[in-house]
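One chain follows as C-alpha cells, the form predicted on its own.
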Amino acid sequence: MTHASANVDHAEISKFEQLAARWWDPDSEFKTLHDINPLRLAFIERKVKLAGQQVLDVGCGGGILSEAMALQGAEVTGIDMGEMPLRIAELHTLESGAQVKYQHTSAEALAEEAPASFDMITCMELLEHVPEPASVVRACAQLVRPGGYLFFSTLNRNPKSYLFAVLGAEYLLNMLPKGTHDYARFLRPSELARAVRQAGLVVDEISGLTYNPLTQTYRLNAHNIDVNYLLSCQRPAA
C-alpha cells in the first residue's frame, strides 16, 4: 500500500457509507453541515471571489460545500475516499443543476498526479477522521498554486470541547450519530498552524464557529475558537 493511499480509517469511511442516503436532508445526521455551510462559505468570500476559480474540496463527502461553491461560479473538483457518498452527491447535481467534478481518490494521490492544479483548497470536517492529518495538509500545500488560498476547519482538542462536540452534541442533544468523533484526534489550533507552517505555507486567520443551543443558531467567532474553527491560510506567491 501507497502512502498515498494508507492515510486513510476505513471504520470511519464505512460510518458516513453507512449514512450515505441521508446526506441532503437538513434533519437527518447531517443538519449540523447544512446549519454551518452558509459560515463556511461567508469566511471563505472573505477571502476569495469564488467566480471562476479552479477550487479542490477534499472530504466533500456528499458535496454540501461544494455545491454551494459551485453555485456561487467556482469551477469545483471534489474529491473523497468514500465511494457512497460520492454516488449521492453526484445524483444530487442532477437536481439542483450544480456543475462539480466529483472523483474517488485521496488528496495525496491525487497531489503525486496534478501538483499545483488548483487556485483555493479546501478541507474541511476532515482532518479528525483521518490518521494523519499533516498528511493531507502537505497534500494540500502541493494541490494550490502558488499564491492560492487553503481553508481547513476541525475541532479543538480540550475539555470544553468533549463536553460539547462529543458528550453535548452526540449523547445529550442527539445533533450528531454516537461515536461520530474520535476526541483523540482533535487538533489544537497550534497543532494545525504548525502542519501549515511545516507544509510551507503562511497562517492567514483562524476564526472558532459557536452554537447556542437556546436559539439553536451557529455563528463565526474570532474570539473563540474552544470548541470549533476554521483556519485559513496561503501558499507563498513564486
Ligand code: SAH
The other form holds:
Amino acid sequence: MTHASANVDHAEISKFEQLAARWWDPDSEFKTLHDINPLRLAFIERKVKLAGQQVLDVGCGGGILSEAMALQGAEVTGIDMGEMPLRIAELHTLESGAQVKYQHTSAEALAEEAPASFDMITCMELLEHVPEPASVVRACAQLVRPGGYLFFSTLNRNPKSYLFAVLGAEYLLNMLPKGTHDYARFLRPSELARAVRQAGLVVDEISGLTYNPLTQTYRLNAHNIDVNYLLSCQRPAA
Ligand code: SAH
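Now that we've seen the form predicted on its own, could you pull up the form predicted together with the ligand?
All chains and molecules follow, beginning with the one already shown.
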C-alpha cells in the first residue's frame, strides 16, 4: 500500500452509507452488533479500566461500541470512512448524551498525523471489509501508546463460518442483507495473529463469540473461535 487512503473498498463503504439510518434500530441489519456489544465491552473491561482512557474506535460506524465505552467514562474518538454512519453517530449522541468525538478519516491517515496518541484502540467488525487488513493493524499499532491495549474482532474463514455468517445469517435467517460479507475477506485467527505480530504487537488473548440459535443469544466462548472472535493484544512498553 503506497498511499495511506488507498486501503478502502468504496463498494463496502456504500453498503454502510445506505443502511446507516437504521443503525440504532436493534431489530435492523445491525441487530448482531447490538447483541454482541455488551460482550465486546465485557471482554475489553476484563483488561482495561475504561474511565479516563483515551480510546480510538476504528471503523466506528453508527457508534454502538464508541458510545458504550464513553458511557463507562472513556474519552472516545470514533473514526470511519463512511459519511452517513458518522452523521448517524453524531445525531445519536444528542439522544443518548454520550460524548464521543467523531472524525471522517482512516486509521492509516490518522497514524501519520497523530502517532502514539491513544491509550487503547478498538477495531471491531472492520477488518473483513478492507482490502488490506494488515495495513489497518499496522496503523493501529502506530496509533496506540507503548504499553496500550488493542482489540480486534472479525470473522474466521472456514466452512462453518461460511455456513453461519454468510448462508445462515444472510440467506436463511435474513439477519443481514445479502452481500454483507465477502467470505474471501474473512481472516483466520492465525492470520490476524500474524499481522498483529508483524506490526510489533504481542497477542494477549483470543476468544470466540458463539451464537445459540435456540435462545438467539451470543456469549463469549474461549473454546470456540470457529465463527466470530475477538483478539486482544498489546504494544510492548517502551
Ligand atoms: N465497528 C462498528 C461498526 C462495524 S461496521 C461496530 O462493530 O459496531 C463496519 C464499518 O467500517 C462501517 O461503518 C464502514 O463504513 C467502516 N469502514 C469500512 N472500511 C473502512 C476503512 N477502510 N476505514 C475506516 N472505516 C471503514
